[in-house]
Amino acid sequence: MATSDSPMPASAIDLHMHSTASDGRLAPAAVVERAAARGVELMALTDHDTLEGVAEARAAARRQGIRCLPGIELSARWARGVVHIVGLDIDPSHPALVAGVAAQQSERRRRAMRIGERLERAGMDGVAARAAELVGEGVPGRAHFARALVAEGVVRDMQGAFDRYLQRGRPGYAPVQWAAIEQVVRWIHAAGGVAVFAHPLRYRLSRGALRAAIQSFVAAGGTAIEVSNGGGGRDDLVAAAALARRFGLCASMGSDFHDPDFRWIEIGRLVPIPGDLTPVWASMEPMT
C-alpha cells in the first residue's frame, strides 16, 4: 500500500465510478472487486445523487485490502446548463449533505415520472415499467430509461436512446431543477469533502461557457478538476490540464465506470496526469 513516503502510482487510482446504487450495472461490492482485480489501490464510489452504495463499497474495500473514499457525484445547476460535481472523502452521515441528497432524489423522482409520462404519450407503453424493473428499489435515471428502450426493441443501443428520445428537445426529455453549483459545493464542504469539477470536456458547452462554469465552481470554493477521464485520449488530457492550470485547481482522475460491457471506459484505464499538477489525493491521509 502507498504511504506518505511512497507515493501511490497514478495507475493505482480511480476516483470516479458508479454502481447499481445509481445507474451502474454492478453492485457496489462488485465494483470494488473489479477495481482491486485491476490493481486499483485508491478508489471512490461516486454514484449519482445518492449515498446508498457507500457503506457496502467501503466494507468490500476493507475485505479487498484497498482504500475506498466515500464519494458522490452531484448534479448541479449552472446559468447555462447542468454540470456534475464529485465530492470526495465526504462524511456520508453529515446532516447538510444528507438533506441535500434527499432534495436531489426528490427531483430525480419527479423527472422519472415525467419521462415515463412523455414516453407513454409518444406511444412507448411499457418502457417506464421496464426502467423501474431495472433499477429495483431506486429511482430510474435516464440511463435506466435508455436501457429499457433498448430492451423493448425501440432502439438498437443506449446512444440511440439518448439521441432519439432522451436528450433535450426529444420526446422523452424532462427538465429538472437541480441545486445550484454553490449549494452543491457547500454540501460537500460541510461534509468535510473535496469538490471536484467532473469530466469537463463532456459538456456540450462552448469554450467560453465551459470556462465560465468552472469560474463559478472556483468562486463557490471548488478546488479540483478531473484531468484524466475514462474514454478520453491524450488531447483531452492536455485540454483538461490546461484548465487546471488556468484556474489553479488540483487534478483528479476517474474512469466514470458504469458498465463492464462498455469496454472503452474501464476501471483504472487512465492516462497519468501531468507531473506539474497537484493531485487531489496528495493531501489525503494514507490508509493505515
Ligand code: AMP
Second form
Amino acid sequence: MATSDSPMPASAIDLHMHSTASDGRLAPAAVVERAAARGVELMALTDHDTLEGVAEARAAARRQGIRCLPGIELSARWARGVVHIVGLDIDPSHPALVAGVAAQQSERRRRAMRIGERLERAGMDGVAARAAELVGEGVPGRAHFARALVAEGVVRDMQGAFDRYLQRGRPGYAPVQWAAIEQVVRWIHAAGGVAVFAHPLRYRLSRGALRAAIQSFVAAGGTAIEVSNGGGGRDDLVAAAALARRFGLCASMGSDFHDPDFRWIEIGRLVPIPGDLTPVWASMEPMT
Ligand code: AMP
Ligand code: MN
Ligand code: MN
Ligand code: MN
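Hand over the structure of the form predicted in complex with adenosine monophosphate; the form predicted alone is what we had up.
After this comes the whole thing, all chains and molecules, with the earlier chain placed first.
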C-alpha cells in the first residue's frame, strides 16, 4: 500500500473522489483545488448517490484550468449484496438520473432514521444528533455515524465504528434497498454517461460471486472497471486488471479520496494502469 511519503508521482487523472456533498471532508471547490495543486488535469467528483456537489466542482475546475467530469457513485443491489457503480461524464440534469438519485436519497433518509433508532436502543443517545450535525444539509451516511461514534467517545476510530456498530449484523446496522445494478447502469446511460464498476476487490465477495456481479454489470452494458484505486495495493491492481481483460472492460483509475487526515489515500496518488488496457477516458470528448 502506498504511504504518504511514497515516491510515486501524482497521476494526472483521478476519476473517483468525494466531497461534503456526501461523506467527504472537503467542500467540492476545495477538492478541486487540492486536485489542481497536486497536478491532476482530469478529475471527476463522484459523491455517493448525489449530484449536489457537481456544479460547484465544475465552476472551481474552470477557475483552476483543469477538467472536471460530472460524476456520481451509485450504490447498487446485487443479489443480497451491495456494489458501487461510478457514473462518469453524465448530464447531471437528466430527468431519469435525477429521479433515480431522489429515490436513493429517500432510501438513505429512511436508513439514517433506523440507524439512529437502533443506536439509541443500544444506549447511544447522542449519536444520531451528532451525525446530523456533522452532515449539515445532507443525509447522514454510515461514515457520518462512524465519525459521530468516534466524536462521542464510543469507539476509537472509524474502523472500530464499522466493525462494532455499523457492519451488517451489528447493533447499528439497518438494511437498505438500493436500486438493482441493471437499473443503476440504465440511469447512467440515460444521462449520457459511462458506467464503471468501482473498487472490485473491496467487496467481501467470493471470487465466483465477484465474477457473477461483474457479469451482471457487463450484461447491463457497463463499460469499465476501476483497475487502479487509492485504497488498494499492487496485488489488487493486478487482480483488477485481470478482471478487465477477462470481461473485455475498459480501465478506470480513481483515488476514492474522502479525507485529508486519512493520510494513505490522496488525490492523484495512484498506480498507473497496465498499458494493454483501454483507458475509459480515451473515449471522452476533450475539453472544448
Ligand atoms: P454508506 O454508503 O452510507 O453505506 O457508507 C459507505 C461508506 O462508508 C464508504 O463509502 C466509505 O466512505 C465508508 N466506510 C465503509 N467502511 C469503512 C471502514 N471500515 N472505515 C472507514 N470508512 C468506511
Ligand atoms: Mn464514502
Ligand atoms: Mn465505494
Ligand atoms: Mn467512493
